[in-house]
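Just one chain is shown here, as structure tokens, and it is the form predicted on its own.
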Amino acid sequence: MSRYFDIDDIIMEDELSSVVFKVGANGVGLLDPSAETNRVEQGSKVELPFWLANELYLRQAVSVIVPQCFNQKTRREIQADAAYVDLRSRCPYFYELGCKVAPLIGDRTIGSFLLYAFMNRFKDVLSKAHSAAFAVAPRFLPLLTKEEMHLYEAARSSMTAFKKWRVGGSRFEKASILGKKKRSGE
């Protein structure tokens, strides 16, 4: 884990990932619900939490399959209209999981796909956070991933602070040193 005490990172690494065992393994039959014995055979496809899939991948025991949230159907939907794709239902930690799973699956296009999705959705997140349209928020917020929700809340609070500052009293304060006069005759 990169951020050991971060609850979001812990929850993200608990996302299920499909793996195929490269080798047979004894004593791990519980991982494969279809296994009748306590052994997982070579070539078995199993759903594992990402943290375990990552550790097994590093030990060259499994190969990681591209998660469903990064499949071609999702890519086409995001290319068509990124702002209205429900990424939260597919993976609440879409961007973070994508960054961590890309080196494991060897797909070099995931990085550019994540950048494209983020850039297109980021504009919409900021414009909705800075607009006064509160009626749009209930329909828009359930589509956002956890990362996008953090951005939305930060933009919303900065806009609130800006409006409070703009409406508030004087904008400039006289420095205390300017009020002092020099002694004449020195």
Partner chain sequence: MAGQSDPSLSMFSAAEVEFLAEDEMVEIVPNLNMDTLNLICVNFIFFGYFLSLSQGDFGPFRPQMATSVPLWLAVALKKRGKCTIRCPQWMSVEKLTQVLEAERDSPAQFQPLPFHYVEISRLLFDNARDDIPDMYMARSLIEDIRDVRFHKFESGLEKISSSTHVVKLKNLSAMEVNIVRPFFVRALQAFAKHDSPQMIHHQQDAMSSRQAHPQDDGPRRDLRRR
Given for the second form:
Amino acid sequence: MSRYFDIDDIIMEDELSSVVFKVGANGVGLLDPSAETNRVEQGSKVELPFWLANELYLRQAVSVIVPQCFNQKTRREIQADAAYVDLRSRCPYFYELGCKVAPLIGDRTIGSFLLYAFMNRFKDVLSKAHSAAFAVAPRFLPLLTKEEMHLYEAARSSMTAFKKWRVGGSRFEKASILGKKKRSGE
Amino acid sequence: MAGQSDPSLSMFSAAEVEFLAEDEMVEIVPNLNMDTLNLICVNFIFFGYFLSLSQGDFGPFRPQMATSVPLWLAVALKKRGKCTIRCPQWMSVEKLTQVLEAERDSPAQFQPLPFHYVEISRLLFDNARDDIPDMYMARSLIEDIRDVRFHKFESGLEKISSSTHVVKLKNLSAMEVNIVRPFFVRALQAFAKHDSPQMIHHQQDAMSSRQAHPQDDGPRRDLRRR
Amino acid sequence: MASSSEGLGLGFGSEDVDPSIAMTTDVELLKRAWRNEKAAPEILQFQHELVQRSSEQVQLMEETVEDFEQNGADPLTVSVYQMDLDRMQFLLRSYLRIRLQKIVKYMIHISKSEAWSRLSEQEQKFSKRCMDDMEKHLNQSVLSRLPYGYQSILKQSISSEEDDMVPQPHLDTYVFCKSRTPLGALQIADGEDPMDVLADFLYLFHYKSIRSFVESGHVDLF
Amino acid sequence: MYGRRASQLLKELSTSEPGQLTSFNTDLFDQALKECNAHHLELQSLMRKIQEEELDVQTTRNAEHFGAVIHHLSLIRNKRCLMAYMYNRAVIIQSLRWKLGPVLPQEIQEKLNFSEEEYFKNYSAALESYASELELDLTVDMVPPKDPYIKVRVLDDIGDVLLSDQSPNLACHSIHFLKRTDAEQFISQGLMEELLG
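The form predicted in complex with the partner chain is what I need now, so please give it after the form predicted on its own.
Then the entire complex follows, led off by the chain already shown.
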């Protein structure tokens, strides 16, 4: 797994999915808040983080229910006005979770849905990253998923670096890790 | 550090792109006497010529005798008041005006400009302002050209899609590439991911997809020319 | 590979010059190696001879500058030679530095693959040392404090069939590049018509599809 | 939920600014380690039960088996979080060597745990031994060169130092022309600033 140490990948796998246990499991009552004994009964519907849901699915111990952010309602909203859907509040890892969950729920349409959403949103990300970022950012940024934020940051920071270069100035700077403490002479 | 590139993006910093541009040749008119310099850091231009000079020889420098040197050397001499730099032809107001018009008239293509036009012009504006006729005009023309080109590129980006596999970029300059690279590469990766066979075609067995060795995946999306 | 030879007696048609032996200065070669190393996601072959020659040139130039200084040469001349030297040294240092960064990032993967032979002797030594240090660090803070069966730095647990913890370079990425010579028609994607790759155009390619051309010196990354 | 504490460590990393280091979170870290061992105990007790009841794990997918699987997976998840926490911090610690030199300022040192301090020293030594074999200091020339000398203002009392071509007294507020490569580390450490013009 080349992403073993990847922070985003790890946090993404904390996203919850609803699963139905096809088997019973002893000694793990903590997973099911409604359980009265220290076990999860066969047929219980439980919310599990993706890292657990996925592995249990592969072992045929659970079936996975389509997460809300990929349901028909969200799809209709995206089709109506992709750029203005608040995807972050639905799932900050919308695309990543979509890619990983699609095989589990055997839904062929998730791939094209993600593609459609991404295609119709990424242009906005770009133009806002490069243009009047300050005016639109407060309204626009909170709608973005993590991946879209990374894209926005990629575009914005390379533009900022370019502008800084064009203005000129000192080529040597204090290491940013030292913080911006008082500088004598200022 | 300001000029340092981010290794995780395998990207060049603007200062590093400028560094590459500093090896481009410009003409200077010295006002001093200096012997031939035998330098190691030079561009070696061999297209169409047998070089009579041994590599890296510049000068001798004689007052009023024009000669070609790498930009970094020209700037160093200029800073010390030892030469004037001849403004390259493409930086004349007349030429730049033509380029700007052409850029505006052809929304689908970029006009030919030196690969390092952004960096060269900045270095000359900053260090040799008295050698550039109509400096302010030239500078604002370059800004406009860059802006028009950038927006052109931006609308071009909107056309990338999951079927984009190769992009051919005619006349895009070094600094322009550097600015769009992080966004462009990341967006293409995202497209590729959402359009991978595992996503579009139903995978037969989730277990088997885990064993697929990444090295063996050939390119699979269609080719699109722009 | 299609390669027309229209080179005239005078000069070189760029297309019939073998890019690996084309008349080019070492600085030019070093700049190319530096750009490629910076842009490629994986570690490339160490340029032994080039680095060797470049270091010698640096040394020679350092002596020249010193001589000039001692003989009271014109300060401007000294300064120009110093700048020339500085440019070469920057390239050399930056080239070696990018490699070290990649080595540290992918050291375990490199040590277990053919990429190991792409490192210089000193880089191999550095890599081994870094691996030991990292292993020791992770062992004493985490691994040795985990239950038996979960203490490997390579496998998540003894039931893992492969080394599923090892970071690997992300070859599935896109790179900007220019071909030094026309590459002719290339099959870029399966089931697609071959595409004519021309010299001196800037392309954005899938790294894997041009990887071998980078190795052979036909394609420069940017 | 299982694995919650461990992933909290990672969230802490992801919310801090890129390249910045927060203090090592010993509390959370040790709790996550404890959880690993608790999972292992549960796992073992379930395994024992399976053996006692002589159930064939291969054929019967019994509830003990799946309980054990879940504890195993949770342990692996916790391990991944703990390892990623250490690893990603180690990457930042490596970068400190490049930016700040072989000696860390107190304010940074305080953020490291014991093993990290040791790791910093070892990494630093590995780098130094590589550089000395090449007879080339790799921590200078981090940005492309311009003029060989730059004008700097000293921001702290550094005192007498031996540089490559002079041995100036670097008193606070004093201004000097130094070799670019000599000044570079001082600037990065915040002890000097470059003056333009």
